[in-house]
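Only one chain is given next, in structure tokens, and it is the form predicted alone.
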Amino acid sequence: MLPPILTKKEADRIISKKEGAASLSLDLGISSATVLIKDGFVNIQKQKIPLSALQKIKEKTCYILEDNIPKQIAFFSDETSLYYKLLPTQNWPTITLSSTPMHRYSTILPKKDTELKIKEISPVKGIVLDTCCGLGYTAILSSKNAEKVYTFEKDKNVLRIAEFNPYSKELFSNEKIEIRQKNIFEEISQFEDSFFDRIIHDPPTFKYSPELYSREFHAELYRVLKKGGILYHYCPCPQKTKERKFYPKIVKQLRGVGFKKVEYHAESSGVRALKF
């Protein structure tokens, strides 16, 4: 069971209800559950937390409620020198890495983002690759489907606030999908050609990964992907607001490793490809 999970929405609402009943969610959203609010304490789930210490609960912020204090979900790691945070949206959260947002969630939300992509490789069937776990929405939704999804994530960070997140919590209990802490660069060439029938291609920004967005990885891609297979390329704009799209390259690249058919799609901010 994980533990209950508060924001600044929240916590606010305890802090103005004073005394007394107040209705709430401990999961963001998924649910809704009632404290109780008396003597400057709320009860919450058996631990006696301080109003006090709501009132230090900041925004854009998850924590957890250990030993009776509310905890940040984030730390900082000196192994990858990446500060790690759960950031809460007005639906499914999504992570951050120093402060760089993993889903798109000021214009469109991370539930729709990532339903915008399953879109894509429509109608998902077979074995499904997953390049880039992250939080686990896309295996998760992949996973309703396809026969058998195998997921990567590199960073063991990543995986570690999943495990706080309440909406990646089928990632680790659904027997269809393969968590492999590795880095997809390395282990693809593990996988036999036209192996997969969909593949979800959704790296970090290039700064974090560009080893992902090589000719050399796009060609692996087009090997492991079945003919008749959909590959669907996430393009993050780093520089929309100077006008310069990054597209282009990697449409130019796929279409030079074999991939058919390949367009860019505005709505899902990605690239989608077939294999012949």
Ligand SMILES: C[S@@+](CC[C@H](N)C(=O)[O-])C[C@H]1O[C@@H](n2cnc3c(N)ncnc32)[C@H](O)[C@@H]1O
Given for the second form:
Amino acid sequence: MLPPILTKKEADRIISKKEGAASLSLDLGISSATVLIKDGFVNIQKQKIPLSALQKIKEKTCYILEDNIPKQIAFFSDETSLYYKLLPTQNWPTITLSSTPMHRYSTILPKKDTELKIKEISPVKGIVLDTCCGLGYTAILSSKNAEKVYTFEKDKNVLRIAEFNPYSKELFSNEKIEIRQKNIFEEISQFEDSFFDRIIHDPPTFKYSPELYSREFHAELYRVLKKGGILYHYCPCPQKTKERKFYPKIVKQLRGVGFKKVEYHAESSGVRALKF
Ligand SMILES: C[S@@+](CC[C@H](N)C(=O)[O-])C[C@H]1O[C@@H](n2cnc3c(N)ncnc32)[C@H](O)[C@@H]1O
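Please supply the corresponding structure for the form predicted in complex with this ligand (the preceding block corresponds to the form predicted alone).
Let us now look at the entire complex, which starts with that chain.
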């Protein structure tokens, strides 16, 4: 069982209640729970947390309760020099890598963001390649109708954060999903030609993973996709680069390696492409 999670929203509810029972969620909104507040402490699943500790809970941060203390689901890695954090939203949380979010969460929430991506490769069927696992949302949603999903994540720190996320739980329990903690750029060559029915390519920004936008990698995506298969390629569109429009380069490159009917769809902020 995952440890209880609190955000500022739940902390404020407990603090304002002061005494007695408070209803809230301890799993970022999946289920509801009742906690008891008494004599300056709140009792949460056998833990006794001083209300003074809840006052220190910050906005835009998730906390797990461990040894009667709220601890941030966030850490710095010396190995990657990145700061990893689970960021709450109105529904599914996102993960930030040194403040860069891995899902859209302001104009559109991560849940909808993921649903739009999966819609692009619908009907989902057969064997799916999910190139970039992150919190596992694309892997989990595509597994609903796929036979098997191979999902790759090169950064173990991301998977460590996912382990705390109640919305990522199925990533680790669903037998149709195979997580490979590997770099997809290096590993894709191991798959036979025409191995996948669907590919969902959801890379971070170009700055983080330029290799995942290379012609070499796009050619590999084409090689491993079956005839009749569908590729969805997310195209990050940060405010600053909006004017420069990044997606036409991706469209051109995908056409260049053989993809057909290559179209940019603004709603999902990505490119859908077919292999004939
Ligand atoms: C935008 S997020 C993916 C979000 C994910 N699809 C989800 O549903 O949560 C991109 C992820 O790709 C990972 N990544 C970056 N380069 C990679 C590579 N070469 N191979 C595998 N994973 C990579 C990053 O660590 C990050 O977690």
